[in-house]
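A single chain, nothing else alongside it, follows as C-alpha cells in the form predicted alone.
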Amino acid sequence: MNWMAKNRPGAAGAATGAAPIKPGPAVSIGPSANLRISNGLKEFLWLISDVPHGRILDLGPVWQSTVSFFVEKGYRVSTEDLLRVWKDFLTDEEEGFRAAPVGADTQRVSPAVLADKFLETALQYPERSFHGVLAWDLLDYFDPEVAPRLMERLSLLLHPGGAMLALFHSRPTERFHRYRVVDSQTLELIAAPTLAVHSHVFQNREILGLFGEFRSSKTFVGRDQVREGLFLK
C-alpha cells in the first residue's frame, strides 16, 4: 500500500482538510554542484506507480531526457513552460498599456486580475486531466496574489489522489535554474537566462495555504536552503 492508499478518505491514519507539513529527511547535493538528489521525486514516482497510463504535467521546459523519462515509465507527458508563458503575456500588457492613445483611459491592474486574464489561455487543459503535476520552483516567481489563482486552477486539473511536486527556496535565490530529470531520484538544476526574479520566500503556514484543498502534504529540507513540497490532492 503506498501514501496514496493510506491517505485515501476513510483510511486509517488519513489525513483531512490541510495536514501539518511534515520535515522528511534531509537530502544533499550530489556529487556534482549541477545535481541534486531528490527523495521528493522518488515519492512522487512511488505515489503515482500505481497510475495506468498516467499523465504528468511539467510546468517547466521541455527536455527530452524527462519526457524520455516518464515515457518508458508509461507516463504520458504534456509540457507547458508556466514562468515563460507568463513573462511573455506581462511583455504583451506592458506594450499594450505603452501604445495606448495619449488620454485615453487606461490604468494598471492588479497582479490578481491580470492573473485571471493569463489563466484565460494559460493552463487550458479538462478537469481531472493529471495525475501529477512538476510545479519545480516556479511558485517563489509569482506575485503572492497571483500563485493563488494559479493554484487554484492546478487543483482543478489533478486527479484526486493525484501527485504534485513543488520546491520552495527559504532565501532569495542567487541565480536562476531549470529543473531536468536524471533518473527517479535525481535532478539536475541547469543555469539559464533569468525569466524572472525570486519574488517570495513562502513560510510553512503560507504553502499550506496555497494547497489548502490537498489533503496531505510533507516535505523534504535541503542543505541548499531549498524544501522539496509533496502534496496529495
The other form holds:
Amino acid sequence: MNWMAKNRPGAAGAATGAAPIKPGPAVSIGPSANLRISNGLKEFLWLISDVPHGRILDLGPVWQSTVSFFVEKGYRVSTEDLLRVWKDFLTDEEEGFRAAPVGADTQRVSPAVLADKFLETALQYPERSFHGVLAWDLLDYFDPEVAPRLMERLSLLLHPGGAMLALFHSRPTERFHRYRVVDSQTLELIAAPTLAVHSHVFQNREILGLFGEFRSSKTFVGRDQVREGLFLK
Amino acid sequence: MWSKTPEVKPSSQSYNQPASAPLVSPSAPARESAATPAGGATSKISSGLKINGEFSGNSDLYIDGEVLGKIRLGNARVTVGPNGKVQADIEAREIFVDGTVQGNLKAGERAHFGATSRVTGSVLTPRIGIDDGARLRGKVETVRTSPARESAAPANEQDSEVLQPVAASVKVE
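The structure above corresponds to the form predicted alone; please provide the structure of the form predicted in complex with its partner chain.
Full complex below, order starting with the chain above.
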C-alpha cells in the first residue's frame, strides 16, 4: 500500500480499483451520546480499503457496533482489551509480590522488565497478522518505559503497508473513556470506570520516536486537542 | 443482562434468516428462547458439577458448572450460564455465553455473548451478538455457511485461516 499514491476518498481516483468507503451499519445512538468526528478513522479506513478481507486488531474492549462495522465490510476482527489485560497482569504481579515468603527475592522490577514479562502472554499473534490496528488512546495510559515495548510488538504484528490509529491527549485526561465505532467517521466516547490513570502526555517528537519503524504518519488535531495519529508501516 | 431490543422478535424465524441477511446480528436473541429452546431436550450441567470429557450429539446443552474437554453438538444449542466455566472448543448450531469460556467457538448459525461473558479464543459464526460489558480476547470471523454445509464439511477453507490468539508463536528479537 502506498499512502502517497492512493487517491483521496471520493476523488476521481476510483480508477485505481480501491474499494470506496461504504457507510457502516446503522447504530442506535442515544441523544446524550458523546460523539466525535474522527478524520483519523476515516483515513484509517481508506488506508486499509485496499485489503478486501483484511484483519483488524482492536485493542479496546469488544463492542457490537465496532465488530459489526468491520465484519460487514468483510474484515476479520480480533479484540484484545490491552489495558484491562495489563491491569489484570499488574494485579497478579502485586498479589504474587505480597504472597512471596519472607526472605525470598522480592525486589520490585522495573516497568521495562514488567513489560517484557507482560508480553510473554499478551498480544500473542503471529507476525504480520494484521492489516490494521486500532490502538485508541491506550498508549497514554502506559508507563513511558512500557509503551515502546508495546509498540515494538505491535509493529511486528502489523503487515507491511498496514495502518495503525492511535489517539494522544494533549493534557492529562480527567475522565476515562472507551471508544467505539459508530460509522466511517464517527466515534462514540463512552465514559467508563477508570482502569488506569493517565500516565504520560506524549510530545510530538516522542510519538514519532514510538513509531520510528513506521514509514509515514499523519496527525489530526481535534478541537478538544486530542491528536489522532495515523501511522503507516 | 440478556437484553432484547425492540427490532428483534423472539421467534424462531429470527434464526432462519436468508443468506442475504446481515452477517452480524445487531442485538441479543430472546433470552427465554436460549434457556428453554423449542423442541428437543436440554441437558444441564449445574453449578457445582465439574466434568472432563467430550460431548457430542443433538441435545441442547446448558452449562452452569465447569467443563473441560471438547463440545461438538453440531445441530444443537450450547448455553454457558453465568456460573459456567468452560475450557473447551465448542461447535454447535447456536452458542450463547454468559459465563467464562476458554476455547475456540464455531457456531453454525449464531453466537451471542452476554454482558457477563468472558471469552478467550476465536469465534467463527455467520452472525454474532455482543452485549456491552462482554469481554472477548480473540478473533471474530463471520462465514456465510449454511448449517447443513457446515456439518457436512466442518473443515472448510476458512477454518484453516483461523488464528490462534493464545498460541505462543510470536518471536521478539
